[in-house]
Amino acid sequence: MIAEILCVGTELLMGQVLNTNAQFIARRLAALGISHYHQTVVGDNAERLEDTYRLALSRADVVITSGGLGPTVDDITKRAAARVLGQELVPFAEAEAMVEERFREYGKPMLPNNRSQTLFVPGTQLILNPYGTAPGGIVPAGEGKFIVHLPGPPRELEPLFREQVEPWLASFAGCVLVSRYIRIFGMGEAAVDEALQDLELGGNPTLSPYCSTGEVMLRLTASAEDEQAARALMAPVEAEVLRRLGDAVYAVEDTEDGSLAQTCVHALQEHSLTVATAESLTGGMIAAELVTVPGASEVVRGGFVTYQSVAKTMLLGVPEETIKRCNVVSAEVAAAMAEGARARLGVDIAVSATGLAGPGGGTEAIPVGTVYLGLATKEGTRTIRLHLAGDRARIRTLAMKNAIHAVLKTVTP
C-alpha cells in the first residue's frame, strides 16, 4: 500500500499555522509499515485542489487529507473530492445526529451551514468525531483506492487517526505490525547511529531513530502473522540495543507518547517519593515539564523560581556569603538551593539548577552554557556540572531535561 498526505488550508500554505498534521500522519504511516512518498499542501482553491487529488490518486492507493471539513464556504475538501470522483455529496443521518449531539453538548445552536458537515459521497465509511463538530470519512475512489478525510485541528485529527484510521489501514497490510520505543538521553544521534548501524539495516524488524533536543528515540517495528510472533522477532534486537547503549536508555515502551518527564513522574510514584524544584536559569521549566504528566500532583510538591540572588537567599536560605565567595553559578550555590527547597517543602528529593544561558555574561572561568544541578536527598547532596552548547533556548531546555534525568537516576540508579 502507498499513501499520500494532502493538507488543505491557505493558512498552512502561507505559514500562518504550523503543519504538525503531516508530521504526525507520516510518523504513524511509518509505524504501520505503509509506504509514503509525497506530501502536499494546497490552499483553499477548488481548481488546484482537484488537480492535486487527481495527481495523488494516480500514484497512491490512499490519499489522507486534513482540514477543510468545516461549515464555511472555503471548506472545500469534500466538495473537490466529490467532483474528481464524479459523485454528489449526500446527507448521512448518522453524521447529522453526531453533529447535532455535539452542538447540544456545547450549548450552542446548530446553524444551517453546519449541515454541510454531514454531507459525504455515497459509500463513505464515516469517521465519527467525539472531539469536535466535523466528522471525517473513508471514501471509495475506485480501483481499490480511497480518500480519507480528517478534520484539521490536531486535537481531533490525532485521536481519530489512532482510533479509527489506523485499524482500517492495518487491515490492508495482511499482517500485524508491533512497535517498541526505546528512549535515550545523554547520547547524541551520531553516537547512537555509530553503535547501532548494523541493526538499523535490518529488514524485519526495523530500527529507526528520531531525535529531539538532548534525546534520541528508537522505533523498533516488526511485522508478523500475530502480535506474539512480532514481539518474538523484536526481542533479540531490543536486548542487543540495551546491551550496547547501557545506561543511556531510560525507558522502553509500547507507545511513542512517553517522555522523560513521564518516566520520571512514574518512577517517583512507583517508589512513593516526592520532589521539589529550585530554579534559576530555567525559570520554572523543570516544574512545568513535570506537571505536564497526569497524576504529577501525587509526587510534585512544589517549586521555587529564584532568578535573582536575593530570591535565593530570601526563599531558599542560600547564604549571601556563599554567593559572593563562590559565584551564583557554582556547585556550592546549586547545593544550597536544593537543600533549601528540600527543607522548606519536606520532600524526599529536591533538584536545583543555576547557570549561564547567555548570550552574554560568560567569562573564561564560567563560559556561557555552564550549568550546575543540585540533588538533595536524606542521604546527602550532590552536584552535577554541565557544559551545554547552543543558543539560550537550547541551553535552558537541556538544563531542564538534565535536571529531570538526574531526578530519575536518583530514584532508579
Contents of the next structure:
Protein chains: 2
Amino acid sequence: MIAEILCVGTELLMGQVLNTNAQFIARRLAALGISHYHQTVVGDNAERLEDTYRLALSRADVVITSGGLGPTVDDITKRAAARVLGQELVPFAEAEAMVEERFREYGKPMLPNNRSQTLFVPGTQLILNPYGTAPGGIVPAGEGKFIVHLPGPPRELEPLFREQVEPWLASFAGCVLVSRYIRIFGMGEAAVDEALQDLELGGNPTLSPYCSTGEVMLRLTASAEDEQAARALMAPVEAEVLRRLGDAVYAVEDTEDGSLAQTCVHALQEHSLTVATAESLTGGMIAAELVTVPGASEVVRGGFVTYQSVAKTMLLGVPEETIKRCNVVSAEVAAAMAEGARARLGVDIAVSATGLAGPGGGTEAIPVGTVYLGLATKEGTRTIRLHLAGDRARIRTLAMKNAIHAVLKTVTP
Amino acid sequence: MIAEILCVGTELLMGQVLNTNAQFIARRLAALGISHYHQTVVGDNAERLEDTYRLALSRADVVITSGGLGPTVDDITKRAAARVLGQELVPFAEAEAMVEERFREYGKPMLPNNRSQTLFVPGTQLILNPYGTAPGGIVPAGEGKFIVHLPGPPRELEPLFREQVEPWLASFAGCVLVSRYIRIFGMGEAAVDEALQDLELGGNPTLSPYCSTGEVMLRLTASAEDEQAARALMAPVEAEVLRRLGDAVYAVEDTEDGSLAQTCVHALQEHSLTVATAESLTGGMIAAELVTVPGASEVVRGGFVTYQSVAKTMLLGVPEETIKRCNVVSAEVAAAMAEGARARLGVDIAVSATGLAGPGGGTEAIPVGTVYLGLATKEGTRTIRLHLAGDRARIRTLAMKNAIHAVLKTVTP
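Could the form predicted in complex with another copy of the chain be shown next, to go alongside the form predicted on its own?
The complete assembly is shown below, putting the previous chain first.
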C-alpha cells in the first residue's frame, strides 16, 4: 500500500504555520510500515487542489489530507475531492449530531455555515471528532483507493489519526504492527548508526533512528499475525541493540511520548528521592524541564537560578574567593553550587550547572561550550566537565539534558 | 514571478526531520512579495525527483530546492536537475576551492566523494557556503526560469538564503522590499484580525499576521523604487496599526528575530534595572527565557524555583500560615514570593508566578489555568490574576510570557 500526504492551507504557503502535520503523519506511516513517496502543500485554491488530487490518486492508494474542513468558503478540501471523484456532497446525520453537540459543549451558537462541515461524499466513513467542530472522513475514491480527510489543528489531527485512522490502515495491511522505542543519550547519530548499521537493513523488524538535540531514539517495529508474534520477532533485536549500546540506552518503552525528564522524574519517584537545582548558564531550564512531567511536584522540591556571580554567593554560599581563584566556570564552583542547593533545600540530590554559552567571553583556557556539572548527595559531591559544541541555545539545551541525565545516572547507576 | 519549493530527502518522508526549511523559505518569499502555490517533498529517488522537477518547472519561474547536496550516492538533487535540463555536471574551480578550504578549516580529510559537491551545470551562479561543505547554486533552466539549490541543514540554508538568494530574487523584481515587524502581546489573533481587517487587504504595503503562543507578530511590507520610498508607504499604515492596537504593541522593529524576552532585557538594560524571579508552576521558565538573550547577565541577577510549598517557605520566607489560609495559588502567596525574592537578591524588580498548570488538581474556586503573578519593586507590590486556557505546556508558557510582559510594563509603563 502506498500513501501520500496532502496538506491544504494558504497559511502554510505564507509560512505562517509550521507543517508539523506532515511529519506526524509521516512518522506514523513509517511505524505502520506503509510507504509514502510524496508530500504536497497547496493553498485554498480549487483548481490547484483538484489537480493535486488527480496527481496523488494516480500514484497512491490512500491520500491523506489535513486542513480545509472549516466552515468558511476558503475551506474547500472536501468540495474539491468530491469534484475530482464526480460526486456530490450530502449531509450526514451523525456528523450533524456531532457538530451540534460540540457547539452545545462550547456554549457557542452553531451558524448556518457550520452545516457545510456535516457534508461528505456518499459512502464516506466518518471520523467523528471529539476534539473540535470539524468531522473528518474516509472517502472511497474508486479502484480500491481512498481519500482520508483530517482537520488541520494538530491537537485534533494527532489523536484522530491515532484513534481512528491507524486501526483502519492496519486492517488494510491485515496484520498487527508493534513498536518499541529505545531512547539513547550521550551517543551521536553517527556513532549509533555505525554500531547498528547491520541491524538497520530494513526487513522485519525494522529499526529507524530519530534524532533530537543530544538524543537519538530508535524505533523498532515488527509486523506479524498478532502482538505476541510481533514481540517475539523484536525481542532478539532489542537485546542485541542493548548489548551493543550498553549504558547509552536510558529507556526502552512501548510509547514514543517519553523524555529524559520523564524517565528521571519516574526514577526519582520510584526511589523516593527529592531533587533540587542550582543553575547558571541554563538559567532555570533544568528545573523547568523536570517540571514538564505531571506529578513532578512529588520529587522536585525547587532550585536556584544564580546567573550573576553575586547570586551564587548570596543564595548558595559559594565563597567569593573560590569564584576569583578558580573562575566562575570551574569544577569548584559547580561543586559549591550543588552543595549549597542541597543544604538549603534539604534534598537527597542537588544538581548544578555553570558554564559559558557564548556567543562571547571565551578564552583559550575556558572556550565557549565549557560546562561543569555538580552532583551533591549524602555520599559526597562529584563534578563532570563537558565540552559542548553549537550556538548559545544548543549549548544551554545540551547542558540541561546532561544535567538531567547525570541525575538519572545518580539514581539508577 | 512564481516560485515553488521542493524539499528533497527520505528523512523527511520518514518523519525523522521536521521540515522547517519550507516554512522559512515560504516566509521569506512572502516578505519579498513573491507568489508560491506548491511545496513538495520527495525522497532520494531519481525518477520521482525528475518527475517533480518537470512538474514544478511547468508551473513556476523559480524552483527552490533544499537538501541532497551532500557527497553520497543518495545526494541526487543536482544530478536529477541536470538530467531534466539535458545537461552534464562539470567541476567548478571556485566550488572546489571552497570545499577544500572548509575541510582544512574543520581539520578533516577531503574524500574523493566530496568532489561531487563541486559539480554544477554550466552557467550556474554558485552559492558559496561559509557554513558547511556543500555549495549551492542558481541554475539556469531555460525560458528565463531557474532552479536554486540550497543545502538541507537549516543553519546553512537560512543564512545562505538571506545573504545570497534574496538579493538575487530582489534584482528580478526590479524594486526594493522593506519590512517592519510589529509585535503584539495580550491580544488574540481573532481580535487583531478584527481590529485591522480593512488594513489587511493586500496591495502595497501588505500586512500579514504570524501567531505563536500568546503572541501575534504583524509583518508590514512595502515595495518601492528605493528604501526611503518604501518606508514612506509604510509609515501611515504603521501609525494606524499602533493607534488601533494601543498598549498591546510592545515592539516595532526592522527585524523579525526579536522576542518578548529580548525587548524586556533591553528595556532593563536601558533603565539600568536588575530583575529576579520566583517561580512555582513555571519552574524556571521565566528566568531561562530571559537568559536566552545574550548579555542578559547585566540585568538578570538570578531567581528561585519554589515548586513544592515547603520551598516557598524555606527559600522565600512565605509564611506557612499564608499558604494554609489563602491557598498556595493566591495573590497573597504570589506577593510574598516576589517580595522574598526581591529582598534576598537585592534587585530592583522581582517577578513571581504561582498557579495550577494541571492536568489534575483543579477545583471550582481554583480551576486549572488559574495563575497569580507578583511584582515587587521599591514602590510596592502588585499582583495580577490570570485565567489561562490550554494544556499543561501551554498554561506554563502563557504564564511565563505574561510574567515577562509584566516586567516589561513595569519598566516602560
